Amino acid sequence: MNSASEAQYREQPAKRLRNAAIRRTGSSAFMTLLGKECLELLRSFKLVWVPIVFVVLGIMQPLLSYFMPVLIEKAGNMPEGTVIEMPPPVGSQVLADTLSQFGLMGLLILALAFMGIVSGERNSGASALVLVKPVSHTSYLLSKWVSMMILTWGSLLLGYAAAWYYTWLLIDFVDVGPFMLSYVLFGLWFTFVLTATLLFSTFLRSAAGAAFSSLGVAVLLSMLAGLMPKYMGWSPGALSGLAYQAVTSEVLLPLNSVSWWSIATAVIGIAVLLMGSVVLLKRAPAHD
């Protein structure tokens, strides 16, 4: 063995030891930064408001599906001897409508609750303190991401199970494999709305554009899929319409190709644009 060769031999356990000391600093900085966020939520009481906003909202549509018929009678200004007759609630529909009050409702919650997420540490200077640090900038927005799941698919599964939970005590009996397959379309739905969140929140300064700026991109999604349903029926819009279908049907709906081609383009994008906000991230200063 030459000189060379034996220098390069001598070299390479260094280098496997020097590699692996980076992937447990990195990890280790993933896990400490994923703590700061979860503790940041729970000391903004966000761990606590959100959940219980999404329960209330969840417990609301069968209460008022079963009420209905009782409140338009004490409503008053009716003729003496109306009779009122209602076709008894589905529940199936009622938790449909429930989706839909999430996609309104809930939707815009999340989007506020996570609006400043970057732009707000920015703004702050808090996020240059963090990146000085032998801190990856991917490590920093994968925390940070990964603290908006945990709070949104925990949310939206408290609420829903509350709803679910409701619907078979005042209504009807749904089975438990729509629900979840409806609760996961709609949960991959919120994730790429909020991933575009945190990716306007890297880019903007202002917290209330992030907000509305993605806001504005799921609502031209959810048009163009309703609107144009063959033509856009593969974009993550049409997610919401699937968990629609996949609740209100009678058996547990197949996932066609269009469906699929919806899931597998969320995915991609949800990956495009988290790289996005990295890259924005990695090109935009800590402070602005």
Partner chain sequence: MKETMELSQWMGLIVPLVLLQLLLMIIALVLCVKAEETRGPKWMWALIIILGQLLGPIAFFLFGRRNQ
Contents of the next structure:
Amino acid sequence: MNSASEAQYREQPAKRLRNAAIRRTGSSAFMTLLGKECLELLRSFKLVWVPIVFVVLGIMQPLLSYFMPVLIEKAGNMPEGTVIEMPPPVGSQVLADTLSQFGLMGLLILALAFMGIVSGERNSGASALVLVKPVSHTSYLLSKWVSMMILTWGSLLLGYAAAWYYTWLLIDFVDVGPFMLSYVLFGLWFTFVLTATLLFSTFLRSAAGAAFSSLGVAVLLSMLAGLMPKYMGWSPGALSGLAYQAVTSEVLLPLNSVSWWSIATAVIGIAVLLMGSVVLLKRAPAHD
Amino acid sequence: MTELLQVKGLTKSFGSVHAVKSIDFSIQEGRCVALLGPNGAGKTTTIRMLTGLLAPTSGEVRFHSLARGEDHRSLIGYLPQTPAFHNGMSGMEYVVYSGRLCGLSASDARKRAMELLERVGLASAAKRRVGGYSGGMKQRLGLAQALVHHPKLLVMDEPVSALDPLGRREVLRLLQELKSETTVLFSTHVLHDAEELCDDVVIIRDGEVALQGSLAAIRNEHRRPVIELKLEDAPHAINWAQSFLQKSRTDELRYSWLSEAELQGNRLYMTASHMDVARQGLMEELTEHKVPFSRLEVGYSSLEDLFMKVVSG
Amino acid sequence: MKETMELSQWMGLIVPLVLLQLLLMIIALVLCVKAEETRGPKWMWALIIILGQLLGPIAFFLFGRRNQ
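Can I get the form predicted together with the partner chain as well, since the one above is the form predicted on its own?
Now the full complex is given, and it begins with the chain already shown.
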């Protein structure tokens, strides 16, 4: 036992050096993996078409709100002189509508775009070639997650900013503070749902299964939070509602303690989903 | 000769299916080792545990240059049976990417990638997308990415079995060169490939090691003299053969030189325990009964015979 | 306010939207023609992209290509 511990003692410096070397390789390996993910986003044109779709969605909402009275007038075949009583659109409400549009179409598109991000490589065996190299499972997944987040937060910002600009031109000006706060809250909601997509993509073979499981979780959580705000107000599902409130309310930061809870549970949930993905990937880095 | 790694009691069960049952073997540095066995023997499972892609149910793989439990992936280069890459990348990009993942600097990775692509004959296709590569090209690219960090051990799963004869030739020629540079372990179900390339074999059957050792030693140790006797198509000859078989089974003392005998049509196959005694005994037999034969051939059993026996029996 | 807005101002608002949609359509069409393999015949995807408004190109980007 004495000699064993002595041997262990002698082994220490060498091991420390080696561990330092592994850590160094670790961070450069992460950057290499992230570079590859971004290259793939670019080559598959996701980096181009997803932001454009978000901008189009963002522009459409204010235009629709602005033209709605005209459209109804045209479609209604009203006799000459009929006066239509419609409340004039409010800028902040238009932005909230835009967010809810992003929450449906936008989230669906992103979940579908990322559904095969891990399962595709696991099914083909490409992940096996990466994970037999001295690369940690955490860097592998984190590189994918970061690339997802770059596209998600970027597209959301571009689309939402386009909506804000059009709303300003057509309807009225919305303060930057509420705009940014609602952007961050909504981005957090997207992050939560798409991290769930990553998790499902890690353990389901079917890409479609991953997309619809995570969207199912999203629908369930927001429905629960909407139906029972008292009991589920602390869940991440309340985030989208919170974002609408943030942009429509007069004063900045309408965050009460329950709201802070839903932010906290979302952040914790994202961390747990990521760790869960790592554990699942470690158990089976590649399908046969 | 130093030992590179030792596999001890490696076991994998999938539910109630025991794919690999406590396998033990070791690999000496600089040797080329074949993991030989029929399909479904547990070769791929063993290899995947060796590379860390599959967690063993029990047992361990121990590299002597590393502390117990330390990550050994940096020492291994791995080529799966049908390697899959990121199809959007070019061959060059993929090898550079592999090198970077193994901790090479950007310039080192480029240099090494160019050198390796040249070596595996992909220099002219280096800028093409991997998605458009043929099976043989993918295999060679797989070899290049496996070697990018100068691994101590190159592990390959059935490296040539999915290839057409031409691609197979190319890859075998490459492996012939490579085995002088690093330690190699590969699995195959084709004895001929193992004989062509390897120093050592580990033959596995039903998830267990059936036989292992250096090819030369196995060949010597299990070599048996065999005699093939072709008889004339005469009833007298066939009758003799049948009574000879009968007698050899009853009078074991007199026919002690004969360990096995089998009659197929007009050919009598005999496995002897001692060639000289066998030759003498058989000649006496033949003259005594005036047996009309057209050919008598004396030789040694091949590795193939042994492989078939080990694997099926 | 509706009456006071000039035609050029209208165009200034609508044109970016139309251009972006056109851009999406063109990118999708080019990728469709260049793709090695599509899920289903290419002419079908071309029709979907052209006639499907915003959803056509999106559907192609998401489901049209095999192993991108």
